[in-house]
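In structure tokens, one chain follows: the form predicted on its own.
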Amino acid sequence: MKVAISASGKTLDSEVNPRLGRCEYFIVYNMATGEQSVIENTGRFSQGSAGIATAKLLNDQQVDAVITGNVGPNAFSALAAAGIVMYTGATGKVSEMVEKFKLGQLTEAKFPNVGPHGR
């Protein structure tokens, strides 16, 4: 299972970025192998619908789940349509979120937790 965590930097010590569509990077952690990689979030450069562009990027990378702070309605719909499971309300370091995921301490989001444009 590949899990993407929205991040402000490129390492597991980076802080979780609360923004899905406008975060700088995603740290992709393979739960089966422990391998990690970094994806630059090119969706953040979109003039509009950054969440949808980001959802497409994550789907193209064959991510199974995403951990972030906030997911708006458009991104939520796009991620759900792609079969990507979402965990919202994340804070702290990326490494802490990976450990919480491994321990089953995160709750799957059933709804967007912010309005359009992160409001």
Second form
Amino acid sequence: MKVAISASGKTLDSEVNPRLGRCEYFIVYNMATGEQSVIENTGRFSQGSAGIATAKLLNDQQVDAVITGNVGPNAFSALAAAGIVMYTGATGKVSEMVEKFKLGQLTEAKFPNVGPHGR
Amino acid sequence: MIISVASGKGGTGKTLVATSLALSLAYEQKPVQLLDCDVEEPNAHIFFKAQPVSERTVSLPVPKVNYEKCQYCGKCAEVCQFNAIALMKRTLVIFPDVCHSCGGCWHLCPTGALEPAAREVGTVSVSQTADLRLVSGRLKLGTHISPPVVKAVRETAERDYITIIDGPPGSSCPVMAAVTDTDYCLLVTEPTPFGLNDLALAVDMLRVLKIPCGVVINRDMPGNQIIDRFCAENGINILLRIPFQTEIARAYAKGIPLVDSDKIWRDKFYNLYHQISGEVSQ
Ligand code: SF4
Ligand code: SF4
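Swap state to the form predicted together with the partner chain from the form predicted on its own:
All chains and molecules follow, beginning with the one already shown.
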């Protein structure tokens, strides 16, 4: 299972970026193997609807789950259509979120938690 | 003659000025219509007790997918500049809210799986009082694309009327749609640093659109020169000052137009119209 965490930097030590569509990087953590990789979020350069572009990117990277701060309605529909499970309200360091995920301490988001445009 | 009324931000008194100007003309037996293009929050109708005589919906075409024909090739998602279509693992997702109705996707789909379907984005209603024709646009709740609704309001205007347009606040696309091709733009502002900042942005926009403009200062206070200085530096006329008075605010809050609460304003606004026509015909 591949989990992507929205981050401001490129390592597990980086801070979580709460903005899904505008985060700089995703740290992708493979729960089965413990392998990690970094993908740059090119979706953030989108003129509008960065959330949808970012969802496309995560879909193409075959991510199974995403951990982030906020998910808007459009990104939510797109991720849900791709079968990507969402965990919202993330803060702190990426590594802390990975630990919480492993311990099953995160709750799956069933609804978008911000309006369109991240407000 | 088409006069638009604009302001940097909401709550500066744009509607107060637009309704008063329209009524002062109506009271002089001029054929006048007011177009409420503040489609996110139309409120000019509050000042005119009239039932709508007609109403129509404004729709835009957005793609609708026939899943039986779709091959999941992704061409539509690729061509869309606005990310309004996403091809995801299990399905093709369409976001009508993000769609700009350019038609690229349904023209390009190789299997004919996409068809344009009408999506309602707002309504335009017309009402008529003894004095005035009022056209109001209203954006449908949950919709964000207002320029087409503004355009529809303007298309509903009758020719041969003096037209006053109450524009949306701000200085972005909907405002452009409201002020473009008008003969003159009245900018309503307040004598505060925020008011000045928004005014400067609006003036820049009007320069680009090549529309002559003048300023109305609302909630004016004696001795406050902040707007006067800006206007002097930029060669813009200040056409009217509405003082900061509780009586004015109180009547306005009750839905009484300024020109009805104190008759002195009828002359002032009628005079304002003449100043504008003077500037336009120069
Ligand atoms: S272009 Fe047509 S066939 Fe291809 S994914 Fe889009 S709707 Fe389906
Ligand atoms: S009509 Fe244009 S903007 Fe709308 S989904 Fe199709 S390609 Fe995108």
